[in-house]
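First, one chain by itself in structure tokens, the form predicted alone.
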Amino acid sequence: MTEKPTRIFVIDDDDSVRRGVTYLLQAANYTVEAFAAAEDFLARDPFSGIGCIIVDVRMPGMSGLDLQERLNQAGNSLPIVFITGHGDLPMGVSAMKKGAVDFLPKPFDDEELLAAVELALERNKKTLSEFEDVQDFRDRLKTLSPREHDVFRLVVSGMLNKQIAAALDIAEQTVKIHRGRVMRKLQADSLAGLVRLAEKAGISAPEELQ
């Protein structure tokens, strides 16, 4: 993955736990933007870097739930922990199914929250790195002709190369061809790899074929 740049969102309307928390991550070497409201953050340009978004789960105007189901809508990935004083267990449970790193009560232990804030950069790491791999596949994708489109299709679907030559009606050593084109097109090592790709890309089978 090319090299990004990495910070950490600090969003909570208590001026003493946002400078603390603020210090807290500055003297880890981290790169830190504080908020005093969600409206805040979402007013400043999106990041496409690495990072994270530690925020308070109850403030003035929209919570911090209310934020992570705005950026689960927008499709954004920078992962989420919560620091509270007014969370309970359900509370918690719904933001760790919507995809929340961890739920910390306050006053949380320094190195407990650090350790989610590392834990939260690894995910988003691996996100991106998924998300760059799959615009790569798209890429190459491209490059393939119409008919070898239709036989790398036909191939991540399960269909073996004699299957294939009848359902395009061309011969089997025609299909071979252009099956190891589309192979060296899309810098595939295998089968597998292949259809892992074509899966996180969201290519289906052809639809006659479902």
Contents of the next structure:
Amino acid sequence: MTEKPTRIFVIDDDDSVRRGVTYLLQAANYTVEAFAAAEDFLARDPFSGIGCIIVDVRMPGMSGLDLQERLNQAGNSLPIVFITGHGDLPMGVSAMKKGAVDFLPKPFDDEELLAAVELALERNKKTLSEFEDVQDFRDRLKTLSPREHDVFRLVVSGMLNKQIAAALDIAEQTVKIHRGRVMRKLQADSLAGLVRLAEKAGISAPEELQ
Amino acid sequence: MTTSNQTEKLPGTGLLGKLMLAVLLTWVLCKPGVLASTAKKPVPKQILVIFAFKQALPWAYRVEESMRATFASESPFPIELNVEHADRPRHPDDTYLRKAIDFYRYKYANQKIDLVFEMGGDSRDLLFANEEKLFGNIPVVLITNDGQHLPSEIMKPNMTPLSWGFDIKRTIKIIQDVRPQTKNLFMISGISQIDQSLNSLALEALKEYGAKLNVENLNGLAVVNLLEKAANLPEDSAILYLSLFRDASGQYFVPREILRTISEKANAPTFGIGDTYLGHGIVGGCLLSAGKQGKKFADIAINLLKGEPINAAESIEKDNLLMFDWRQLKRWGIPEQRLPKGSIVTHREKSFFGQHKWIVIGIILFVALQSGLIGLLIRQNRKQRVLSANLMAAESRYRHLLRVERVSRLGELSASLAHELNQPLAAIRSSSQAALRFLQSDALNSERLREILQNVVEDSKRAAEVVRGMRAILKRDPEEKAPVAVNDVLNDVLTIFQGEAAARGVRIETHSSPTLPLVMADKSQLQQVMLNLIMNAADAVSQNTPENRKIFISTREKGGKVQVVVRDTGIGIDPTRIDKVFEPLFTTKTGGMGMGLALCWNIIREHDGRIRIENNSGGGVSVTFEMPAGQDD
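Go ahead and give the structure of the form predicted together with its partner chain, now that the form predicted alone is out.
Let us now look at the entire complex, which starts with that chain.
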């Protein structure tokens, strides 16, 4: 999982700042890709590795906040570190609420920026690994028989075996057997783990049973 | 004899002349007045006046003058006055007299004399004894001091004796009236016959008057002694000056002139008897007027020539005047109220003002005028000073306002200026920290290091540029006008504004003429104008969609002027109000002061330039200003 490439995207219309930040990141041994406009970044092929975006809040054309909006809508998980020439607090709060890793007023120290980048990469890594877990779970879910799938959905909705048996109109013993298989197939070691996995995969109890 | 020949011829020529004249006049002239006067013009009556005095004696002169004037104005026929001066006081001897008579006889032999006046002092002194020898039966009027007392045996039928009208009695009374303290009276006269006759006249008067005065006759003194005496008169003395033609030492004088010397020396007031003395040392008195006497004699002459009898009983009072010299009154402390009624005070020394009335008035007027002018000038000057102080105050307030406006503009930009400053600072910090890290990690790549450091230098320059622009705008002191490149000013302003422009999403397009001449300008003021115009333009486009927030700025030379146009793409200005935009307090913005464009207008005007605003046909407004190009202006 960790062999995926790491990349920092620097987006700032100001050549000087862009250059300075690039040098700094390069000095910290990061691979850097710099853009003078958010639009240029969006024109690039989607990046699938571990990375983060350092973007200036205020730019002619698309601003940093606009870019955040766009990425969030697109489901892009690249974390964003904002840098800004003027510490605009409301703007920073708004950006943080929308998932920004940090909001750094210029001029900032290398430590601050690199710490923010570290954090962003950590978060990206975590996000990516969680994404992979869900992906695995979904794959395993596909191995369930239709009856097992039914039992799984009712189990995660919090029903007891007896209730499931009644709902599916099968013997309680049969429910127990299906349940055991589901647990094995989905590699869940406990009911709580199973519910958590299901939540991550976005699977909820069937509506007709709620 | 030539003379007899001439007398024989005379009637003939006279008849012929008259005839010819008459013919000529009736033929030529038509004016009856001229005709009458010329035709009637008779041969003038000849009057000979022989004064016993010498020529140019004031008295004789005045008498003669008055006679002439009277003849000229009052005689119905022309009278020719012949005057001789026998000068008897100087030549009292008989030989002289005989020769003088011979001379007169010879002189007037050819002239038919109609009337003779002999005027002198003493009858003995006159020529009447030889009257027959002189003029035969021509009527003679004798005027002397003792006319009434002429011995009858020498009087001929053709002679009429008359007296000068001196009223010495009255003068004596006046002396006592005006100087009641007077106890001693000193009478001054000489030894000539005229002097003596006057002296006896005076003594007679004194006797008649019966004055209680110690009278001393000073007629027997030489002038030297007389002067000494006069200077040392006892207290309460007065002098009665009669005449002094000749003193005891035989020296001759003009009475009026020696009077002046005596009076000056005397320690007592001097009184006189004739008006020609007045003003020459006498206090005054009852003075016989030479002029009036002359007139009287002239009237007598006219009457005699007319064949009318003389009114011998003429009052002498008529010819005497009560006259006083103001200066002498002052000198002797005689108050004017003591003077007899009807007195005339002459030589009144006018006050300084009276004496120099016109000069004084002139000077006063001049001084007043001058003072007025000076006052006016001072007031003007003060006004001017107040005005110029006000002007200076207004000027300084204006400068202050300009600066306040600049600062407030900069205040509006402060956020973006901070941004502008932070950008290079951030870059510098990042770049240098990166360099440090490279060094630390031993990944030293000199090529990279140089690149980083170069960028650091560039960024620091950029920061300095922003600061410089701000300082120029904030500059307190008004700069002297200096040659300025308009494009440089524009670039400075854009440096300051670009952060703000970026923040607002405004794009500025500039089209600067690369060959723009310099203009004479106060750089910070010019920056202020451009910043104002650009900020206004940015405000104007702020409501546009992001892609339409555009400002166009162009500079170019046009007809010897540098022209700058700032064009926006906003909504424009209401055409009914567009001509008011340069007025103070006019604003279309909600937060605007309305001073920006007014100040721009002032600044450009101060630079001999013009500024105008107009709505673009495609929307928005264009503000154009132009300034004369050239460094010399």
